[in-house]
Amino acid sequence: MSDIKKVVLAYSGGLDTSVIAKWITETYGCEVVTFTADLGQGEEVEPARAKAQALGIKEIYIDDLREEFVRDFVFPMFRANTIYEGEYLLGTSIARPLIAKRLIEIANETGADAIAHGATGKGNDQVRFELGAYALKPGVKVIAPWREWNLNSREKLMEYCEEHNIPVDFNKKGKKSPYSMDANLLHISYEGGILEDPWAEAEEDMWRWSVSPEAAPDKAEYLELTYSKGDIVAIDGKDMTPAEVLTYLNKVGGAHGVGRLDIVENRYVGMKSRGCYETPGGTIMLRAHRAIESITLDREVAHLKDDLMPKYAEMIYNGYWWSPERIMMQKMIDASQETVNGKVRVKLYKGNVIIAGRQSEDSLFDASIATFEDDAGAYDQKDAEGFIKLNALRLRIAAKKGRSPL
C-alpha cells in the first residue's frame, strides 16, 4: 500500500494524462485531483472537466492563468532580452514554473501529499516541474509515470484505455498530428516526426500560427509600442493588459510571417533535440525592447545585462526559475528597467521585424553631441587624443618590450 493519499495531476485531458490519472489510481491506490491550466494554448480547456469526471475524478481544477503567465513570467523574462543558445525564446520553459507553482498551491489547498506530471524521462520538462515543486514544497512527493511504467508506445496506451474503459473520443476526431506539440500565449513548438532528421525541412502545413514569409502581405505594417518600466502597456495608443498585448502581437506578427524558428538545441539531460517554434509576438517584443533600451540604458548597464543574459536564459531553460540566483538576478534586471520608458515604432514585412523609430523622455541620446554637423562646442574632439593614448598605453609598453602581436 502506497503512503501517498492524494496527488495533484497536471492534466491536459489528452490520451497520456487520461491514462496517467487511471494508472495512478490503480498503482498507488490514492485519490487524484486534476489541474488543467489555460495558458492561451488556443484550445478549449473546459472539455477536460468532462473527461476527468468520466475517469471518476472528484476534485477538478481548471484555471485561466493567461494574465498571470504573461505578467509574472513572460514580461519579466523579456526585460532581460532572454534567448537560449542565441535563438530560442523559451516559450515552453517559461510556462513550467507557473504550472509547478499552481500544482503546489492546489496540493496545499486540497491536502495532497504528491504531484504528478506527464513529462517523459528524456526531456527537460520533468526537471522543470520537479525543481519548481521541490523549491516551493520541499517535502512533496513526485509521481512521474513515464519513468515508472512500461506503457512506452501509443499502441500500449490505447490498449490500456480499452482494458480500463477510458474514453478516447478525442482520438477519433481526425488524423493525429505526427508532431509532439506544446502551445501557450508565447509560442507553439513542434518536435518528432520528420523533424527527428536535422536535414529534413519542416513541412509547410505543419505551421499553425504564421504564414510563410513568401505568402505574407506585400505591404508592410507599422506598430507603435508604448513601454513603461520595460513592459509594453499600449499598442498604437490603446492600453492593453499583458495577455492582450501578446495575443495581439501574435496575431499581427503571424500574419506577416514573423517568428518561425528551426533549431537544434542542447537539452539539460544531455541530448541534442531538433525543434521548430512559432513565436511571432515574442519576436516582436524582443526586437522592440532592445530598441527602447538602446536609447534609455547606460552603456555599461546594457553591456552588463548582455553579459548576464545567457546565464539567466540557462537558468530558465534548465528549470531554475524559483532558485535564489534567478530571483537575485531578476531584482537587478528589474532595477535596470526603471528608465525603460517610451515608444518604439516597428515595421513588419515578410518575416522581418524592422525598427523604424524610438523615442523617450528618458532618452540618453543627445543629438547636440552625436551630430555630424556643427555641435557648437558640445564635444571637444581634441579630448579624443588623450583618451586614445591612455587606452593604448599598455599596448605600447608591451610592444617596446618586444611583445608584438605579429
Contents of the next structure:
Protein chains: 4
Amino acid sequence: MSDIKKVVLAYSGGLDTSVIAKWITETYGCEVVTFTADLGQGEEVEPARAKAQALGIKEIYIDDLREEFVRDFVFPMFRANTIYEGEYLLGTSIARPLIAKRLIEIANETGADAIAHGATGKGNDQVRFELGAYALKPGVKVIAPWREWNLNSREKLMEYCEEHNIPVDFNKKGKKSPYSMDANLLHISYEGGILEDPWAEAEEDMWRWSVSPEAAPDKAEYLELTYSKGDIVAIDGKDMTPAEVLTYLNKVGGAHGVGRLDIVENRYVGMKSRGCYETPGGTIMLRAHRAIESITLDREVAHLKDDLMPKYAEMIYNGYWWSPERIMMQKMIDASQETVNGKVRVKLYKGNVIIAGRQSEDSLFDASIATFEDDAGAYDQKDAEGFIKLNALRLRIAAKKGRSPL
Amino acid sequence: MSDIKKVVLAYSGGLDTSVIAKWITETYGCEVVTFTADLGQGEEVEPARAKAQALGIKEIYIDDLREEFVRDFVFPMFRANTIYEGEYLLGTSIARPLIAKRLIEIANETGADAIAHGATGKGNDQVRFELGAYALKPGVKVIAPWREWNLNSREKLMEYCEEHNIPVDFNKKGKKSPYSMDANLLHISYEGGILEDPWAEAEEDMWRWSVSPEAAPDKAEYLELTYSKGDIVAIDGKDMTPAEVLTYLNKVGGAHGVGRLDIVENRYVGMKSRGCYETPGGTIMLRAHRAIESITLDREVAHLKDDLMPKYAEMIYNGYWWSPERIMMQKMIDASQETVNGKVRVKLYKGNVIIAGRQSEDSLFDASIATFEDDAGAYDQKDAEGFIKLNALRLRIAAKKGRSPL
Amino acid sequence: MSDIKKVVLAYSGGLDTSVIAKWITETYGCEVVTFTADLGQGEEVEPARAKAQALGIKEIYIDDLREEFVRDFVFPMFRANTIYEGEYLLGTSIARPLIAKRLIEIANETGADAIAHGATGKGNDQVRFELGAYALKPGVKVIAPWREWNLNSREKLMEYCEEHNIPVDFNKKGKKSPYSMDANLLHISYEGGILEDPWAEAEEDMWRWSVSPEAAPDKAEYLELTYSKGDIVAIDGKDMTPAEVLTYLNKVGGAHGVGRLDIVENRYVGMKSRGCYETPGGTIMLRAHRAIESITLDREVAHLKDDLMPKYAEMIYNGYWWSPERIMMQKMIDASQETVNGKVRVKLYKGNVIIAGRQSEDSLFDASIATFEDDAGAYDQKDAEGFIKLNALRLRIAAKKGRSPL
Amino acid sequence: MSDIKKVVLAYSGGLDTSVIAKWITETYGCEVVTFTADLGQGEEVEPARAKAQALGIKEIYIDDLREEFVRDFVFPMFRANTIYEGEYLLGTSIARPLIAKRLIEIANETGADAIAHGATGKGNDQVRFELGAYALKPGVKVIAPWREWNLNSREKLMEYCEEHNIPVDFNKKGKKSPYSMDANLLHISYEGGILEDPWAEAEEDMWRWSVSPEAAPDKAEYLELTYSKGDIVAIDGKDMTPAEVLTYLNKVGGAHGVGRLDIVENRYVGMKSRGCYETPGGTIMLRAHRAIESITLDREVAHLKDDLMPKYAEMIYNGYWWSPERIMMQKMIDASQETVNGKVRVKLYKGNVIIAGRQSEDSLFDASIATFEDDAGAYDQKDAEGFIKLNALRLRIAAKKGRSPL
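Having seen the form predicted on its own, I'd like the form predicted together with another copy of the chain now, please.
Expanding to the full complex; the earlier chain stays at the top.
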C-alpha cells in the first residue's frame, strides 16, 4: 500500500491506539515502534510495555517527560500570560509539540520513516502533531488512521478487536467515560457527550482533578510563590523543579476548587467545539505571573506583550510551536523576563485565586512617587499640564477645524 | 490672574471640590458654575445643591446620568471585552469622558470659557477630563487647582476652610476613609493608605460593595442574561434598561462576593500605582459577554477583536474616548455585534462567575459537525490531510534547507 | 462520477478554459454555463461567445464588470493603502472575489450547483475563487480540473484538443508567451519561464503595459487628482467614473514608465514564487492617497490604519474578501475616509511618481502652529517640557533602579 | 537660577548653538562642555574647536561617530524595513539617540549634571534627546534654551550676538538657507520656508545631496550588494565597513537622482509638518533588504515583522530608542536576520531603484515546487482541496446559518 517501512506510533496503551498499532501493521505491512510518555496525565505508563509486547511490538519507548514538559513548554508559554480566546489555558495544545518532537527523535533513532497518532480528523491535535513532525523531519510520512480507516464507530472497533485478538480490557477499567478526555500535568480536558449541547451545564461527576467550589474547604490557604526570570522556582520558600511546582499547584489548587473552565472554542480546522477543562495549577500561575509582572515590567514592555499575546496563543493553539515565528517571538518574551523576579502571595478559597501581595528587588513600583502624601518633589505636578496639552494638540486642531467627535 | 470669566466645575459636594469652588472664585475672580452628576456612585446628589448655594454659586447643574452612562459608555466598552493590563475593568476611566462631555455642554449653555476639576496632577483622571474637554471645545481653558495651588496637605486645606467659612462637615460623615475612592455604577475604587505597599493585603473593612467570598451565601444563584447586539437587555426574562441591568448585577454579584480586584497598574503619566476595585456587575458582564460571543461570532472576527482589545483598552484608560481613533475602532466593534444575540446562564457562588450555558438563534456552533459521533458526511476528515500538508509546506521547505527549530 | 448537474465555468475564451469546458462536460456529464468578464484585461470578451457556442455551450454570460471592479473592489482596497509584503499591490488578488461573486450569482440564476475555474492547484487563485464561492453559497460544488485531471503538460493538452476537435487557434495569436499572465484594470502579472530564477532579470520585451523608464518621455507630466472620501473622482478637473480614473492613470502612468515591480512573494499555499507586475495607475494611486491622507487624517487614525494594513492585505491576498473579518475591517477603514477630500498634484517622470503638492478643505495641517516663524502664541513651547518629563518618567524610574538600556 | 554646575552642550559650531553656549554660561552661571560629532553631515567638525575656544569653552569634545552611527543605529533599524507613515526613512530620528548617548557619556566623564541642545520646543528632536538622556542618566538636568529664552526671532539672536561679541560669521558662509536643515550619513532634511505651504512644490535648488532624476545620467548603473545577517557587508564584491557602505550608496544613489522625498508627517508633539528629505543610500537599502528577505525569510516571520514595523518605526520617531520596549523588539528583529544572507542586484536609473536579482545560500525559494512545469511530485495539487475546504468551513457554516457577506 505504500513504501513505509517503520512507523513510530504515539501509543497510550489504551484500546484505540492498540487497535491502531495492529491496523497499521496489517494495512501498511510495516514495523511499528510504540512511544508512550508520562506527561503527568496521572496514569501509570509502564503497563503500556506489556500491552505493546502483546501486540507484537519489538521497539518500545516509554519516557518520563514531565520535567521537560513543564520546563521547556509550559513555563515558556506562561511567561507570555497566554490565553486563547480570552479563556483557554492551552493545556492540550502545549503538550503536542513535545510529543511530536519525541516521535521524530525516536524515528531518527530507530530509522523509522513515518509517525502515527490516534487523533481524529476533526480536531486540532492532528494538526499539532503533524506540523511539528514536518517541521522537524520534512520527509517524514504521517499515518493518521482516523482519517483513513472505516472503523469509525465503537461497534466496528470492537469487531476489529475480536477479529484480531486485541484484549478489550486494554480499555480503561470500569464504565467507559462518556467524554473524550486528555490529560497532562497542565490540565485535563473533556469533550463530547452531553457537552455537545452548549446550553447544558457540565455534570459534577465529570470533573476529576478538582473539587467543586462548594465542596472546597471553608478555610482559605495562602501560598508564597518565588519567581526567577518569570518562572516559579520555589513555593513557600521551598525550592522546586518545574514539574514539582506544577504538581504541587495542581494538588493545592484542585483541593480548593480552582481552575475549572467551560467554554465554546474555535478550532483551527474551522468548527466551534465545546470543551471543559481543569487547570488548577495553571490558573494560579497565570494570575500570579501577572502580579509579579505588574511590579517588575516596564509599562510599554507589558503592553507590547499584551498586544502580541493573542497571536502567540493562536500559534500554540494552531500547532505552530516549532515554527520560526513562534521561536522568534519567544526570544522577545524571554528577553522581557530577565527582571521578572520576586514573590507573590496568593490566597486560594473555593475556586478563587486572590492576589494578596507582591514584592521584588526589581520592583518599579515607587511609593515615593505614587503616594497621595507629600512626595518631597519626586514628581512635579505641573509637568502634567504640558503633557496633557501636547497630547491634546491634534484633538484641538481637529476640533478647531470643525471636526466633532459627538 | 487670567481672562477667565466663567468656569464649570465638576462638583461632588464634598470638601475638596467645595474648597476648589471657593479657591477659583478668589484666585481667578470669575464665576463658578457647579455640575454634579449621579453616575450611580451610591450617594445622593441633591444635597450638593444646598452646599453649592452656601458657597454662593448661582448656576447649579445636577444631572442623573446613570442611563446615559451605561448605555453610551459602559455597554459599548464591554462589547469589546475590554480589560486593561489583563485585569482592570476600567471602571473609573469610562466615567470620565461622560463628565467631560457634560462639563463642555454646560460651558456652552452657560457661556463659560473654562472648566475645572478636582483631580490631582499625578493621576489619570486629569488627563481624561482634559483630553475630553479639549476634543469637544478646543479653545476651552482648564483650571486644575491641585496642580496649581499650595494646599497640598490636609492641614492646609482645613486652614483654608476655616479662613473661608467652608463648613468642614461638607466632608463625608464620620471618620475620613484612609483611601482615595471613586465610585460609579460600574465600580468603586480604592487607592492610597496601606495600599501603597504592594505586599500588604487589603483589609476586609475597606471593601464596600461586596461581601467577601467567605461571607457570601452557601448557596449558588443562577442568572439568565439575554443579549441583543452585544448588550444585556433582560435578566431572568425581565426586560431592563442599561442602568437597571448594571444596578441589578451589582446587587446580586456583590451579594455573592463577585468582582473584587487588587492590582498594581501602570498610569498614563508614567508611574505604577496600586488600586483595589469592586466591579460586581462588570465582572459578570465580561464573562457572560465572552460566552455569548463564543457561539455567535466568527472565529476571525473574534480574534481580530482580541488582537485590538488591548489597544482599545489603552485608549480608554489613557483618556482618548473622544478621539477619532477610538470612534473609528468602535465602529468596527459595534459592527461585529449585530449577531451577538441570545442567552447566557451564569452561576454565582462565593466570588465565582461560572458559565452554565449559552444559546442563540445566531449560533455558529454546529453539533452535527463537531460531534464525536457519526456526522453523516457533514465534514470530510480527509480534507484535514491537505489542510495540514499545505500549512506545513513552508516548514518542510525550511527544514529541507537545513533550518532546524531545535 | 458525481451528482453535479450544471456548472458555471469562469471562461476566458482561451485554450485552457476551452479544454476545461469540454473536459467537464465529458467527465461530469453535466451542463456547462460559461461566464466571461471584462475586467479591463485589454482583450475583447465578445469573441468568447462564438467560441463557447462552438463548444456546444448553451448558456453564455459575458459581462462588462469594469466599473463594479474599480468601484467596489479596487477603490475600497486603496483606501487602506494596501500593500502585500511591502511591495505588491494585489492586482490579481482583488479581481478574484468579484469573479467568485458573479459565478455564484450566475449559478443562482441558472440553477447550477457547481462552479469551475482554470486555476492550478499550486496557486492562490484557486483559494480566492473557492473561498469566495463557499462564503456566498455554502453548498456549492467546485470543479478544479487542474487539481483533478492528468492533462498537466502542454503536449497532453494539445492531444486532448485534437481528439476533441477543439480548434487550437483558440489560443492567443502568434507565439505563445513564455509567461503565465493575468490582467485586469489594475494590473498585468507575469510568472514562470525565466522568472523561475530569482537572480535573472526580467527581459524588457516581457512588459506589455508600460514603457521602460529609459524609453519614457524626457519631459515630466503633472496630474491633479481630486479626492472625495478617499477615492479619486476627477483628474485635472475632469470628473471621471472609477473605471475611467484607473484607465486614464494606467495610460499616463504606463507611458511614463511607472508601476513595474519584480518580487518574490509568499503564496498562501506555502511556497515562494517570483512575479513581475505592471500596475501604473495603482502605483500612482497609492502614493497620491497617502499624500491626501497626510494632511486630512488624524495621526492616530493614520497609525491605526498602518498597524492593521498588513493584516488587511493578507486577508485579500489569501482570498478572504468575502469573510466577516474583512468586511468588519472595511467598515473601520471606510469610516476613516470621510474627511479624505482634496487635491494632490503628482509629477510623473521616467518611472517616478513624485508628490508635488496636496491641499484640502479638510486639512489638519496648520502652518500657524508648525511654523518656524513667530506663531503668535498658537503653541506654547513650555508645554513640551512637561510632555517629555512625564513620557520619560517610567524610563527614569527604571534607570534609577539600575536598569540600563546600554 | 539653578543648581546646575556643568552642562554638556550638543554643539554644531553654528551660530545658534554658539549663542546657546554663551546664553547658558550667562543665565545658569555654569560651565559648558561642548560636544560636536561627525555623523556624516558632510561638514568639517574640527573648526568647531576653535569656535568653542573663542567662546571660552574649556572642555571640548569632537568625535567621529560615523561607524558607530551606521553600525549600531542605522543598520539595526533597516533590519526591520522601517518606514514611518509609509514614507519616511527616519534619517533625523535615528541619529538622536546616539547624540543623547554621547552627551550622557561625556557628562559622566566630565562630572556634568546637565545636558543642553539647540532643538526647538515644537519639534521631535527635543523629545528624542531628552528621552534618551533621562533613560541613560535619570537624574540629569536638561537645558533647552529655545523653550526658555526670549530670543525667538532672527533679529533678537543677532542683537544678542552683537552684545556678546559672538562673530556672526560663525554662521554658514554665504546666504542663509531659507530652510531648517539637518544632515547625517543617512539623510539631509529640509523644513520651513516655502515648504510651510503643502501645495507648493519644493524648489530644485533646495536639494543638496542628489541630482534631480532629470539631471541624472542617461545610463543605468548596477550594484551588487552582499548581505550578512541582514546588513550589507560588501558592494560589487568589495568588503566595506557600515559607514563605507552608506557613504558609497549615498554617492552613487545621489548621482542617479535616488532618494528624494516630500511629505507631510505627524510629529509626536501633535502637529503636522512638511518635510523634504534626501536619503539616497537608505532608499537603496530599504528596497534591497526587502529583496534579500523575500527569498531568505519564512513567510510568517516576514509577516510578523511587517505587522510590528509601524510600531517599531513609531518608537524610533518618537524618541524611544533607549526604551526597554524598543530593545526587546530589536532582539526579535535581530533574531530573524540570522539567515538574511546573500546577494541583491539593483539597478539605479534616474530616481528608480529596480531590483534586478537576488540569490542566497539560505534561499527558501524552491523552483522545483513553484514551477509551472512538471514538479516531479514535489507538491501534490490535491492537497489544495482539503486546504481550501477547511479554511472555508467557518464561512460555509455561517452562510448556511443565513449570514450573507453581500
